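Only one chain is given next, in structure tokens, and it is the form predicted on its own.
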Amino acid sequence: MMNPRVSLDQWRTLQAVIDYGGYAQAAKQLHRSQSSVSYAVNKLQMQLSLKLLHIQGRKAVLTEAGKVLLQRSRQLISEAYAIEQQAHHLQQGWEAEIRLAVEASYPTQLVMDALRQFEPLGKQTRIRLEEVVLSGAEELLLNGDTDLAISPFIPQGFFGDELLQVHFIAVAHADHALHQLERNLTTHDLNRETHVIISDSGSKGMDAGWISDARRWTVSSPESAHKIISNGLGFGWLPEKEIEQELDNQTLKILPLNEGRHETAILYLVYADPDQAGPATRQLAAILKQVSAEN
């Protein structure tokens, strides 16, 4: 294995000379003598047999080669720091990976908001995100295949905190045949049209809400159901939060049902094992609770 001739400290010294505008300024920032800074940079150039700096007036300026190598050295220092941070996290029990199962009806924007807040705190922690439907999260929890889950069900033997209520609303495209009837709809009316439902990702094959006896299209996600219904190919219950804009501009319209027009699902945040959850998992859980409460 080849050993590098140049140390990280030498690259860091070169960076300081450029970033702070000269040898004297770098020495002040690094709490070293100016002569030691000059020696480190000169030795670096000698070891590489390459001129990295030249003096313009009183300022040290990079050569073209220096520009290329300085950029690479910044990546090198950043990676070295990342390794140390990961070691620190591991020493404190900070997990290398979090497996997160999220019920598909949980608003996508809230997931993104939570991950955006978590990312600078847990840069060395990988996130394995799995979207699930209905009993899918419950099954992953029972099988030990997730660390944290957002689920409409709390499996027996687990504890969960209420995270969010998701409101579903029965809709179809404004030009759909059901809206052309211009009256309150009956079950018979619905059974004559295509009902778009979202399938359970778990092995239980659970159904939720009213299910058509006749024409039924089954999809794997709310996003797919949304696309089909928005294109006028069927009707169904969609998360109200996700279709607010289309309801406002009346691309989608609420079905005039006597009852069952609205449905509500409670989503829970469930640890696979709260006693064994590490600091990264707990941090992510706290952020999910925060963004949900602000919603």
The other form holds:
There are 2 protein chains.
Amino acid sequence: MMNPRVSLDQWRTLQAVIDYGGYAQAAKQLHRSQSSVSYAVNKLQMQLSLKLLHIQGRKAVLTEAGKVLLQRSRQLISEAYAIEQQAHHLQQGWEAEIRLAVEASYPTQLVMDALRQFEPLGKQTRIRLEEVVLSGAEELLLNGDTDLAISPFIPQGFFGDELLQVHFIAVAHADHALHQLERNLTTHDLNRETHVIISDSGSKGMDAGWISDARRWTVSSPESAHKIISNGLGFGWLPEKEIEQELDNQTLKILPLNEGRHETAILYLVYADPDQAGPATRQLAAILKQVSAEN
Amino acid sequence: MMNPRVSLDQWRTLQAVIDYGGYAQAAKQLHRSQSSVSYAVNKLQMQLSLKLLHIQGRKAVLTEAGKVLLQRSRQLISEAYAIEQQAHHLQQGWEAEIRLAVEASYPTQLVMDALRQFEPLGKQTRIRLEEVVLSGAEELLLNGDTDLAISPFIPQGFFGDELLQVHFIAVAHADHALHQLERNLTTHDLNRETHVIISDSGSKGMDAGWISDARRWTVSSPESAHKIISNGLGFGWLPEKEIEQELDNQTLKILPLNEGRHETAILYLVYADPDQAGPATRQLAAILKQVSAEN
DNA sequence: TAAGATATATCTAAAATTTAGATATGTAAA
DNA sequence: TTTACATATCTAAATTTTAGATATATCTTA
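Mind pulling up the form predicted together with the DNA next to the form predicted on its own we just looked at?
Time for the whole complex; same chain goes first.
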């Protein structure tokens, strides 16, 4: 097995000799005697059977081998230190990992903004991000497979805060048949065309839209739905924010429905367990609320 | 400054407890007493103010924090060990880095084959690969900026071995004007067409081909030349190996020249200094000769 | 070129850390 | 309940590391 014989302290001492410009200076900085520093470095060189420093005049200078190994040892030391930092964060209750489930209609940009803000505060906390659709978040919450979820509803027995309202608009490509009728559309009109709907990533199979549609395409992400509709292959409800530009330049047009032209989905931030949530989870939750509110 | 307080030995001991299934077993494997192992792990937990193990029944089991930190500490230990390995290789004279300059007309596949063979023998030796053209290798050799070079000639005062002969063939795309004449070509014919030549990556500016060409495109790599010629935008001499397929399927055709239809470039493996070359450099040189000979 | 200042090397005893061995305590299996 | 197994703790011994004193070497400067 791997059994390092050189101690971190020895590497650290070597670094100090170089960084502070000599054995004596290193000794002072490390609050140790010069002979102690000398001992540590000599032992290191002895163990490696390799000279890392040579005395040039009366100054210690790195050999070629010394340069190479010093550089690697710096990484080693900082990794060792980072582990201890993480231990400290864990000791204070910081989680090593947060599992976050995000409903796909929640704007990706906001997730990214939140993670960027969280990162420096996150103290070594990894984020495991899962994108889910509709009841997908609920399923993860019920199974205890996520710590936080952004979901369009709050499952029974859970707590959550409103994060964001997403406005869905019924649209089709400007060239789509539904836009050629030039009158308000009826259910009958819609039933003759391909309806693009987003399927559920959970296993419960709750579908949005009219389940009764004869002709429909089911896709697993809003991006796919968007792409299909933008290509004129069907109609459907898409998040307002995502299609602003296409509405502006008239590639997509709002369907002239009598009702249901707009649908609003409210996205909630749901905790797996608000009491057991650690400080990192709370921190991330706060940031998510903030970026959502700013939006 | 970063000053780890936990020693490698402590992390190593924690690992042993887990890997060998208990304090007693770890002690046996580490040739230490059970109380010594107990002491090391306790000190570790004390220093981190964090429980890493808890006793379940009469067995030591990792806590959640313990799992996270153990995993990271494994990396730490193996990095520490790797540094010592590299020290050993350096001690034996293995170079930390080999700088290799390769003439672009040397087949990339052979470089890759050689590096793949070298890697396990290379003992932590990094390779710095530079692709050069014509006098580029010479310049690096003269400036001491490379250890090994694959070059089309051996600069004054250097030593080298023949590696490979590269056959260049004068070609143009089948649809190219030069192929429509259906007779042997004259210098005059060539001068009316675009000649694609490879420029020099050195600063001396030795160009291959006829410097006198009125119409010529100068490119900095054989790949670019190949691409241009394959697109019918000019003619030029390309390495036989690289265009075998295109000659077979007749996209490229050999120019019916009276002379100079073929040109042979000999590539040499040149040492910056054969006496000072370390074992890794010699090893790599041997592999390069071998893969070149097999070709 | 000699003296003083600066820097590393080495020696020894003291201090600190780590280890082993003995024993205590607690759990699981027979 | 007894036995076997596993970790915890205590103390003294062994080992490692440290400090302080001093030696040796180099650079600076007069």
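Positions refer to the first chain, counted from 1. Just so we're clear, the structure is a prediction, and the values are computed from it rather than from any experiment. Heads up, when I say rigid core I mean the largest set of C-alphas that superpose within 1.5 Å between the two forms.
Here Leu247 does not count as shifted, since its C-alpha moves by less than 2 Å between these two forms after the core is aligned. Taking the rigid core as fixed, one finds a CA shift for Leu76 of 2 Å or more between these two forms.
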